[in-house]
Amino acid sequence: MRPILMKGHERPLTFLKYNRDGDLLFSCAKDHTPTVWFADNGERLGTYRGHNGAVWCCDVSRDSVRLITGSADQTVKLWNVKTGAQLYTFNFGSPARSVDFSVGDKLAVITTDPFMELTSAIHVKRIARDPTEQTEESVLVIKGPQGRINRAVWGPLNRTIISAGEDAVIRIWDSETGKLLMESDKDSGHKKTITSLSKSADGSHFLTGSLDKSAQLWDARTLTRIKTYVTERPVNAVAMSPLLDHVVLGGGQDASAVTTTDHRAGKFEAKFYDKILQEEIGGVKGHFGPLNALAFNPDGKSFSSGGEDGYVRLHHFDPDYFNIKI
């Protein structure tokens, strides 16, 4: 399996996202410029210029027409995927950490960080089909719990919003009223900051990764913990194969400690686990720093990883990957 090395970012990667067709890969980094690549050969298609700070997160609409990005410059921007034109800018009083389109792309959930005297918050915005009719107003604002919310996504049928972050608690909110419906149990859940959250292809369950060196699989409706995957490094990114029962975890030691240790000691590889048996089945090495982002192609035949080293590595699986037996 020879990776394709994609160099286009000057700073560490923060997020990777494939479009639904699996032919485009969007990457966000701390260098202000989200980039789109061809997902089969890693060729750079273009960039989206306009942000003035690190870009933490992005999402692309089902029809690959709109891109939404959230940035530390306290804005969330809507873009035309094809032309790279800015369509609209939502302004907030604090950095935007996470963005996620609803099923149907009519709504977007945005989380903002605690900043000065503002607490973290979850905002739901209505996304107009015609960008000229787009408005700034929020349909719903949920004033968040203490600490940063690292990720918020839509639950099944857009009825709920699932959020997770610094306080290591996963919460499920009613997306109409903003009422807190469920929260994960402190004893069975993560012990440290939840860094990442990734939904399954059908939205019935999701995977969380945490600095407590584990990832956990949860039921999206009942918030019961189904599986736990234990690793020996803090987990910064998680992804689930849409094709096989595999989960992949990426991480590594804290970026500040990287230069003082041997690059093998940092364990900067993507680890594959059997989703059901919770056993490790392999690893993909290559990055010279912690992995910050992981994404599976919707066809399950390739995956990409983004690291602190500023590279995106695109891996097309060999035929023998598809019949790994434990």
The other form holds:
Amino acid sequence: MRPILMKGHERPLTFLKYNRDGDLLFSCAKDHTPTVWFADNGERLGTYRGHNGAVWCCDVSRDSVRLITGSADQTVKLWNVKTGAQLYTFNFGSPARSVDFSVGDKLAVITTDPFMELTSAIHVKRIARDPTEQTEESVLVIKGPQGRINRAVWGPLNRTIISAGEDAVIRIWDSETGKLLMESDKDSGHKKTITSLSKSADGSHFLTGSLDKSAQLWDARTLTRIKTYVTERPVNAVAMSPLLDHVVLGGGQDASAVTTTDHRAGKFEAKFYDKILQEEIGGVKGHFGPLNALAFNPDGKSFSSGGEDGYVRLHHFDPDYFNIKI
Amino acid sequence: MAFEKSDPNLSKPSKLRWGELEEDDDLDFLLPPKEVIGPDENGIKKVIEYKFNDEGNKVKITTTTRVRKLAKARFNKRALERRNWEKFGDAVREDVGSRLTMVSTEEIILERPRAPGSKQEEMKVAGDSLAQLSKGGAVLMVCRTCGKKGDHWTSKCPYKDLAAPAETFVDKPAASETSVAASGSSKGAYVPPSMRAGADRTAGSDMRRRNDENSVRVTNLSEDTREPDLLELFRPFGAVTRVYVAMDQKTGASRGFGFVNFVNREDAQRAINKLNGYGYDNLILRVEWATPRSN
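So that was the form predicted alone. Now I'd like the form predicted in complex with the partner chain, please.
In what comes next, the whole complex appears, and the chain from above leads the way.
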């Protein structure tokens, strides 16, 4: 395949997100400006100016009207996707690390980092249909985990919030009361910081990637570990294909690899694994630096990866990708 | 009662009756139908139309177009609307030559992982251990796998690399090591490791070169002949590393010739001797060395 290279960011990428229809790709990077691209040809549509710090995460509403971004400048902003205008700003006491819209886009879960005396926390905010009615108030604030919470997402039917972070423990909280429902087992779970979490298309299971060079697949209701995928590099980003049973891992530092690979394209690759067999299917090379973000188009026919090199690479699969057999 | 015969010739502008017409004039005013050929595998589509030009001559017009599929935009109505949104933010001042978005110049593929103990190595060791045994003396065993008498046992048959069981791979290095020791000591003179029989040659490039020297060209093949057919035909003569049949891309038929690479030159020679002039699928095969200079 011929990947499309998009160099809109001058700093490393942090997050990538497709909208529900699969025609727009939102990219967040450390350069303060989230960008939106057309997902078929990589043409840039626009940028959202306003943040003063690295943008760590974003999410887009199902109708692709509203964008929410979390940034290191201690704010979370709501934007109009079409015009790029800022609709509202939530202020926090510490950098916001992860944002996620609920099903129905009426609520959003935001995590904040530990900063000075503040511990990390998970906030749930109500999102009003009309931006003028938006208020700052939190519906729920959950504190508890030690260390940074790298990712928090809504569980099935918005009943739970799933969080994962630096302490390598995955926690499931009740979204109405804030009570801790379940915790992943310290022995069977990850051993190091969990860097990324990605839900399946139907929300029934999710994938976590960690610096311990593995990724694990969990059931979202019972928090039992289903599968484990092992790589040689710390995992920074994970994604699941909505169409085939494939899992993609993107990672990190090239400590021991002294390979004599192609000097033209970069050596850092996105590794594809069979979701069920846990075996490696192959790798897609190209990035010149560690991969920090991965996202699959909801139609499953293309995916994009964002790296430390500031490039977003958009890959449309060749027809023979769909016929791969182990 | 008199019937009106429906006479097709009544529609003709001339007043000739059909019996007086000459054969080739008959179709003069009829144009052949429009043909559409394609799009073929390169996306080339040809449309052939016939019409009368101003002088009343029949002309053939061939239009060749290239049909290319671009990445499909979503069918979704809202997605199509979004396609027409105005640029905002930093993209407003974007000029066409900004080259933010580029298609990669290289083709990137999903690279499948190589299995450990790659086939190249297996073939190399097999070839050398076979050489060992043939030098070591005749052992009257029939190899079950390739059916060849005398030279080797089944456990050392190189066709195992096609089935690739792990245990046999382990057996072979042990065997070649012992035979290396034997030959070294019996000679008495010092043989450098790289020149000893069964030596581990680098990268298999030597192997490949030798293979190309042991290449046999087979001509006058029938249309349906494919690689497996040649393999089946040449296997009885010895270890075959590669078979190739030249194929016509458009029709999928064999172009009538192919190549077979043997591990051993003696096998190749015997194959040439036996199969040259052999009747195969109603054609007489011509089998000879691939390069004109065989030694």
